[in-house]
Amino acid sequence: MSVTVFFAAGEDRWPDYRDHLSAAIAEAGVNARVVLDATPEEADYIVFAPGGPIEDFRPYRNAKAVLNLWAGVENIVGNATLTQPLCRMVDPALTAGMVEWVTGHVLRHHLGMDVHILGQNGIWRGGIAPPIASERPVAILGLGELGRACGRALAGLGFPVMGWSRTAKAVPGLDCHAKEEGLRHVLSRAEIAVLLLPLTAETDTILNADRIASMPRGAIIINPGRGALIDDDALLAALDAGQIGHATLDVFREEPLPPSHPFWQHPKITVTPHIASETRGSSASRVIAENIRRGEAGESFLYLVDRRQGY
């Protein structure tokens, strides 16, 4: 018997997934048709991303799971019409992309590359030597799949990496902390802070004026997590005052970032357009296919979202 997989993630994404998803599901041993349009009665699984055709999930009573294309689920987890199991995306390629982006920008700021890349002008700027990695404390806020992977990569380069999460976790090679006192401890020592927390009621504006002020003067903030983790006005004030040396931001409260937003013109802010880690159709399709296989086999879904925690 064939199952129907409704690709409700937007027509613009369909070309990247149509062939990959059908092939991955077939390889997983499931007889399925993947369609861009399906009636509520037909849909056995829903592949979802914000901006797609579904906002009300109530008609889809037959759907066994909603499979999110993104690692973050803040745009769907609070939807009161969603009663089906919800799975977030945990994709090895997405994780690898995030590790590469974070490592690149940490090294950029650690080595002071901008001095030579952006400010040559015929001037020989010798005699500038950064500390070695073991002398540069780095904090990773968020110890989920992405945070752990980034922390391990940076620790492998010699950085002393502190990790923080809302609940206590142990990650080999990382100095892990939790709760408010742990956050204070980590931020007070972090010369570079990387934000990889999910966006929940507890993490919204977690980096506020008070916590930014607790960081070492001239510290670097790198945010590939969620835009609302940071108080924008507090960040701008801290940059202007020299409390924060630079902020590299990949995510924002409003996306695309409006052309009039002060982040664009600020000399101490680097804006990247939510590219830290893209979901890739070829690899994400295999994750989706495995969860469909599990659903058909009566096994537990991977990466099931805890609605109470919000991720």
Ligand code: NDP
Contents of the next structure:
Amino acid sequence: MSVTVFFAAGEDRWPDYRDHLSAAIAEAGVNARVVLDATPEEADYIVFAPGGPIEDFRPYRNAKAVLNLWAGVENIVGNATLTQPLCRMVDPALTAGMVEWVTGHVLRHHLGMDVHILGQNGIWRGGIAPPIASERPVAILGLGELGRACGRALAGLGFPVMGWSRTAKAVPGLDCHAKEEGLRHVLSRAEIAVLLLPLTAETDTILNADRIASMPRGAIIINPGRGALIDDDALLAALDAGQIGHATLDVFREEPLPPSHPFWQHPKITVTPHIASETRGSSASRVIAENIRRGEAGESFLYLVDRRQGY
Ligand code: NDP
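Cool, the form predicted alone is there; where's the form predicted in complex with the named molecule?
The next block holds the full complex; its first chain is the one shown before.
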């Protein structure tokens, strides 16, 4: 018996996944055909990304799981037609990419690299060495797969790393906090704050004007989480007032970020085009294949989304 895996994640991504997915599923010991087109009755598993061909999941009555290509599920989790189990992407390569992106941008700001990279104009700016990492408190909001890995990497470089999550956590090397009072504690001390929260009803605009004002003056905000975690207008006002020293933003309320958006021109904002860490066909296919193997073996799926919590 062969299972049908419907790649409902967009034709443009198909070339990246076609061969990797077929190979990974075969390697997992499952006899499958991976197709770009399937009738609803045929689909045993759905590999999903927003913008693909499925919006209504009701006809896919035989599908045993919907396997989301992205770590973030805000574009599918509220879909009332979805009754099948929903799994999100957790992948060592995705995590490694995020650790590198976050570490790089934290170090850029910590070391004040811009002064020398952008200001190479014959002036010898000696005598102002950056502090060492142990003097620079960093906060990671969100202690999931990505937040924990980034926190551990930064702690490994010597930064005092505070973490914040919904439920209380203990992560070796990190000073962990939860709940509203935990957020107050963490933000009030964070010279650099990294946002790695999912976008949910609870986290929408979590970094609002009051919370931005509670951070140390000149603090840096780094957001590879989701654009809507931050109040854009409050951020712009805080940058103009010097309350925030710089914001490095990878994600935005509207993507692509419109050319007329003030973030593009702002001297204290760095825009990167949602490239902090990509899901790559070669490694993500193995994650998907393992979940299909589990489905066929009657084992529980990995990385199931809690529909009630929204992540
Ligand atoms: P996880 O689901 O593993 O972790 C989410 C973390 O956020 C958990 O620690 C969770 O708390 C915490 N959290 C959720 N809601 C709240 C809340 N209301 N208050 C406090 N903490 C909360 O997600 P990942 O680490 O895998 O990914 C995080 C996000 O990163 C994704 O959702 C996505 O938006 C973004 N992302 C961005 C990419 C990019 O290229 N820019 C690439 C990949 C992901 P608890 O531990 O208690 O559950």
